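The chain below stands alone and is given in structure tokens; this is the form predicted on its own.
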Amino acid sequence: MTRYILRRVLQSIPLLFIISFILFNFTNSLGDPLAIYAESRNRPSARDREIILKRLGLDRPILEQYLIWLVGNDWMPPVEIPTDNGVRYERGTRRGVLRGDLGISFVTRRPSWTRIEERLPWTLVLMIPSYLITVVLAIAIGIFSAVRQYSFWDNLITSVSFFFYSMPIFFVALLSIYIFAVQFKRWGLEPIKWGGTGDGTFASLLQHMVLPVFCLVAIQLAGYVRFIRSSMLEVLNQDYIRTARAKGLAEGEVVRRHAFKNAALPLVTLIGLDLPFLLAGAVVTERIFAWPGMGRLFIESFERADVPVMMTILMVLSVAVVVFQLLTDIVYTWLDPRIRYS
């Protein structure tokens, strides 16, 4: 197992370099990163713009910009900065991502990682409860539907799942606001609060979490229920399940100990793929409910071509995907003793 983990880690290093180069090219082609300066009262002149480009290294070819982002610019020759008295030479001070310098936000002039630290806790506060509720309910409903195949309850669950699965998240979010906030007030009921995170108290935070968590669970639950139902039906038709029933084991024990444990392997794969994206937040949900999370931060950075912040978010996700896929493979060996990595 140790050799397998070491081999996977070594394989992931060149993969992350390739991913980072592709993402860097993509983010730098989105727009003018200096456009944010035009929104300020003191718009930079053409000369000031040239100085900013030189200091940030944005006047160089894309490959050199990538190397500056990766390993810093202290290895490069001094940059010529035009001044009133001629030309001044400045040595680069960027250390690069490999040495812990993730760059400075073009918008706030603050370190990119600082912006991530501000938003990531809010994303986890929203995404972790919604994902836990989704997985727990999906397992219970999916197993219930599978063991009662083609019954009234199975058909009802299937129909409701298809309905929510086909609904876009923005429609569910806006409909929830209209019903539980607007209409509740008209009907004389206590409207559910939404928008932001409340006044700072725990009770207010919980009240503002109800609608976004409901929307996330409603959308995710539908797909998970269908997935677990299909996996359980495939396992329940296996010979060893019929053998367990023939031995006189209780139906609950057959489903819990023999069927679900084997049906959980595809579920582990799905969870391993989805968990890293909890760090990214829910872009649409956070935008609609004004939740100050990572998804909203990414959209704001995308709109303003804030390349350092976008690259930091994307690389955090890339590393998380590699790590969680490795953990998923390790969990396989616990669920299925036949799987061995040697």
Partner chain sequence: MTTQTDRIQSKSSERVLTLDPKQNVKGVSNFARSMRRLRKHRMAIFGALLLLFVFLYVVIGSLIIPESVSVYNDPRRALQPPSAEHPFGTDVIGRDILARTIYGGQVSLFIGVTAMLVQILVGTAVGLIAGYIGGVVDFLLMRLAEAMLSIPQLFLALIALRVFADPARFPDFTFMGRRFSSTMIVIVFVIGLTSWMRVSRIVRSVVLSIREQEYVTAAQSIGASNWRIIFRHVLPNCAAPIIVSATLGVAAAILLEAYLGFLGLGVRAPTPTWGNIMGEANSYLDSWFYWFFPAVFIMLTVMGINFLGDGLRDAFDPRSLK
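Whichever C-alpha set is largest while still superposing within 1.5 Å between the two forms counts as the rigid core. Positions refer to the first chain, counted from 1. The model shown is predicted, which means the values in this text are computed figures rather than measured ones. What changes on going to the form predicted together with the partner chain:
Could you switch over to the form predicted together with the partner chain, since the one displayed so far is the form predicted on its own?
No partners, no molecules, just the chain.
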């Protein structure tokens, strides 16, 4: 087992290098990162521009930039920077990702990690409750549906989940805002507040969370219900379920202890693969509800070609995906002793 984990960790290292290299190339060709300086009041002259480019190292070949991004430039020979009286030599200050320096945001000029630190909690506040509600409801509904296969309720649940499965999330979001905020006001009811995170009190935060959480659950739930229903049905057809029933066990016992425990195994994989993507936030939902999460941070840095922040978000995600895949495998061997990795 230890050897297996070690091998997986070693295998994921080239993977992360490939990911970072591709992404670095793409994010760096997104557009002129100095365009945001041009927006500011004291617009840089052509020479200032050159100086900024030199100091940021943006005038170098892309491979060299990638190397600097990885291992920093503090060990490199000083860079020539033109000034009014001749040239000045400046030493690089970046330590590189491999030494824990994720770079400075082009926009805020603060370490890009602080941008993530500001936004990640908000994303988690939204994603964790909605994901928990989704999984718990999906297990309940999925089992309910599976043990009544082809009954009225099962057919109803299947059709409704197909319906929501096909809904783009912006449709659910706009409809729910329209009904619960706009129309409620017209009908003289108390409209549900939406947009932003409230005025700082917990009660107001909760109220602002209602609609986005509802939308996220509505969209995610359908897929999970279908998944749990089908894996339950597969297990319920197994011989050992028949044996359990033949032994005279109560139906609830059979479903809970014999069927669900086994049907939950593929669910563990699914959750393990989906969890890291919660960190990415929900781009469209956060946009509609003006929620200051990771999805919006990505779009904002994307629109301003803020390469360091984008790279940080993307690398955090990739590392999370790799780590969670490994964790899923480990949890799996623990849950299912039949599986042995070698």
